[in-house]
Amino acid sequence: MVDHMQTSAGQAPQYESSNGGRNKLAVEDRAFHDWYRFVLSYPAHLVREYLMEFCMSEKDVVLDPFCGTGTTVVESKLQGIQSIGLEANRFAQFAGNVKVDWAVNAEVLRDRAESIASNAALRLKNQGIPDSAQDSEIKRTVLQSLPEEQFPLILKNSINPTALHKSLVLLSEIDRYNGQTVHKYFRLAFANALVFKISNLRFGPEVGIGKPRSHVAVIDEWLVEVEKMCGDLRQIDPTAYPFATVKLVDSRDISTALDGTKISAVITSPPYPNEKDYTRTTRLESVLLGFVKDRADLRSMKKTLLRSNTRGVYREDDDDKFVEHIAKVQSIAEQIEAKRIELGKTSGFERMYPRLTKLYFGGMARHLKDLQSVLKPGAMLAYVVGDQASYLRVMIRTGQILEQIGVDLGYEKVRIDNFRTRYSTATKDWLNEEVVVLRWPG
C-alpha cells in the first residue's frame, strides 16, 4: 500500500486510510537523515509534501522551531531550500547541526577514522580487552567508567561495563581531533553507534532497557557509522546546496534568535502533552559526550524546554498565563483534576497534571505569539501534533486546541490534516496524529 501521495503545488497532501508505513523513513530517504535520528521523528516525505504545497523555493527560508535532530532542515536542504532549526536539547541541536554541514571531504574523514580506530584498538589490546574478543574471553581488569555523579543521570544498565570502557577509550581517541573539522562528525557517528549498536537501550517507542549485549565490537560499529557518512558525502557536491543551520534556542523566545531573517514557512513537530521526558531519549549520549554533566546541568537545560511532562515543571513557571482566557484549556485542566479526585490519586506528579496541561498550551501560545515577529506576511505553518490521553485518561485533542490558540492570536485557520491514527488500549479511543495548518496574514 502507498504510504502517501505526491501533491501538486498548492494542494493539500492526501493520505490513504490505513496507517501502513506512513511514519517510517523510506529507504531512499536515509541519506543524511540516518546520521542520527530520534525514534519518534516524523518522516522526510511529510516535509517534502508541505514544502511543495507551500510553494517553497530557493528564495524562501523554512523554520523548524522544535527541530529535534533535524528532519525538516535536512530535507529542506536536500530540496534546495534554505532552512533554520531551533532546538533547546543540547545534544539534539548538535546532531542537527552536523547533519546539515556537508563541507567535509569524505576521504579525509575516512582516513582519520582509520587512524583513530587503529590507535583505539591497540590501546584496548594492550589493556587485555581486545575489541573483537567475547566478554567471556576477557580477563578481569580495572575498567574505565563514568564519574560517580553521572551514573544517576543515565538509565540503569544502559550499557555493559566492558562496552562502556571500550566506548570511553574510543571517545578519548576521537577527542584528540578536537578543534579539527572532522571531530564533530566522529562524535555524531559515535553517538549513533552508542545508542543503536553498543548500548542496551531499546525504543518501543518509550526508551527502556533490553536484553544486555554480551559482546559488542565498539570500534567496528563506529566505523560503520563513519562509512555511512562518507558514502552520503561522496554522492553530493556540497556547494550545490543552500544554507542550513540549527541554533540552540528556547522555542518560546525566538524573536531575537534569527538576526532579522524572515521566514516563509514553518514545518515542525513540538512535544506532545504526553508525560514523556524527551531528555531521556538522548540521555546516554548526552552524558558521554559531555552535553549534560550533572543534575544541576540537566535541570538548567530542562528549564529551556516546552513543558510537557511533570519532571520538567518548576515552581516559577508561568506560561499558563498565556491561556487563562482559552476556555477549552481551562476545561481540560478541570476535567483532569476532577478525574484525579474521583480516582483518589494523590501523588505529587498526578496532582500536577492540571497545571502541566495549562503550562503546555501556554508555552505553545507564547511560542506562536513570539513567532509572529519573524514571519513574512502570508507565511504558512504546519505543526505535527498528536491527541493524548496520558493524564488520567482524559482525552486531549491537541490539534484542535492548538488551532484555536493560533486563531486567537491572529493566525488564519487553513485546515487540520489527519496524518495517521493509532488505537489507545487505555482509553479504547482512536488517537489522531494531525498536521495543523495555519497562515500568518501579517
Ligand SMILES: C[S@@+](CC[C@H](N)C(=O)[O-])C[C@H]1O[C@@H](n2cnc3c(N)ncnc32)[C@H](O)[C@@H]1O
Second form
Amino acid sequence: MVDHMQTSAGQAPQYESSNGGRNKLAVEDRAFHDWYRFVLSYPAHLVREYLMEFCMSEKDVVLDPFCGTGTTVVESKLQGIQSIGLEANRFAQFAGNVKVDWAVNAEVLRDRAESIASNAALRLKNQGIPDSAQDSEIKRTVLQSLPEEQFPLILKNSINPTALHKSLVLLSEIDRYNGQTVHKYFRLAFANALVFKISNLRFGPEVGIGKPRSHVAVIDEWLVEVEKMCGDLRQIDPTAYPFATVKLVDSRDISTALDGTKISAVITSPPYPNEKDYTRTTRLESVLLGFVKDRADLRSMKKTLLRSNTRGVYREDDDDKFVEHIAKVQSIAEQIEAKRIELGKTSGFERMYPRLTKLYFGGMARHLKDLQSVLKPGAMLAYVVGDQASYLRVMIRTGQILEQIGVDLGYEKVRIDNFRTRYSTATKDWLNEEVVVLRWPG
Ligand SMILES: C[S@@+](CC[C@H](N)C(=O)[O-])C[C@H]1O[C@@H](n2cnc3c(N)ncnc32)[C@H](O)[C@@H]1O
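Please move on to the form predicted together with this ligand, as the form predicted on its own is already shown.
Next comes the full complex, and the chain you just saw is listed first.
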C-alpha cells in the first residue's frame, strides 16, 4: 500500500492506493502510443494527470527533455496541447518523432506495405527461405548477416540467424521507399515487430535474452504493425491536432535548441543513477536501422547521455562540478566509497561509483540550470524519478536530492508525489518512484 505524499500545499493528482497497474499503458490509451514503446516508458495517464493539474491549454507548449519514445508528446498532442520532446538516443528520437506525425494517408501506407510484403516474400521464396518455413528447414550457409563492425554491437543471441536474414531482406525492400513520406512509418513498424515479435529479446525491466523463437513469419509480423498504424490514422483528422516534434538534443544543453519557443510546463522522466545502459534497451533496432554504425559511433552517442552507468563514463567528464556545493550528493558519494572500502571491493567499476553518482546529479543540475532560459515565468515541472540502491546498496533518494538541487537553482518546491513504491529485498527498504513537482518563478 502506498500513501499519497504531499510535502506542501497544492492539488495533487489522485493515485490508486496500490501499485497494481500504475505503470501500465491502459488498453484505451494504445492508439499512437503503441507504435513503439520501450520498457522505460511511463504511462499516458500520468502525463494526462499533470497536463490537467498544470491547466495546460492550446496556447501552451509542453516540453519533455528526456522524451524516450514519446509518451509526453503523443499524449499532449492527443489532448490538443503543443509539445516538444528532446532525446539524445537517436533511435528513440526517431520513434518519438514518427509517433507524432500523423500527416500520412492510411490507404497509401497500406497499399505500399502490401507491395513491399509481396516483393520481400518473393525474394525469400526464390532464395529458398520462404517466410513460412521452419528454421530447421533452412540452410544456414545462405543467410545474410550484419557487417563485421556491427554484429558485436547487438546482444548475443538477440535474434536467430534465419530471422535476421529475413528481417534484412524485408528492410532492404522497405528502404526502396527512402525519401518518401511512408518510409519512416515502415521503419518504425519494422522496429516494433523486430524487438517484440521477431527477436529473442525480453524485457523485465532489464533487457535480456529469452527462449529463442524457433520460427517467426517476419513479413506478417511487420504487416500487423503497419495495419495497427493505419487503424489509428483512420480514426483521426490530422489537421485537428496541434504541432509536436522530437529533436535530437542533449538536454544538459538546451538553451539554443528550441528556437525561441517558451515552455509552460515540463513533464518528464530522466534516467536514474541505476547502472542502466540506456543504449542497450534499443540496441538491436538501432543497429539494424543504421542509427549506430560501429563502436565509435555508439560511444559518441553515449557521450550525449546523462551519466547513469559506469560503462558510460569518460575521462574528460566534469558535470560533477555542478554539485560540488550540494552536501547531500557529496555525502552519498562518500558513503559509497566508505562502503566499498569496508567490503574490500576493488574493481574499476566499483571505484567509479562515487564519481558516477556526482556526475549524474551534476548532469541533472546542468540541465535544470540550462532549462531556465526556455521557461515561461510560472512554468510548472514534473520529474518522475526513482530511489536507487544500485551502488553497494547505499540508498540514493533521487527525488529528494533532485528537489534540493532545483531549489538551490531558484525553482520553488511544490511537492513530491509518490507514484509507485517497491520493496527492495537487497536493502530491506522501500524504494519510491516519485514525481518531483517544481515551479519556475521567473
Ligand atoms: C526513463 S527514459 C524516458 C522515458 C519516457 N518518459 C517515455 O515514456 O518513453 C529516459 C530517457 O532519457 C534519455 N536521455 C538520457 N540522457 C539524455 C540527455 N542528456 N539528453 C536527452 N535525453 C537523454 C534516454 O535516452 C532515455 O530515453
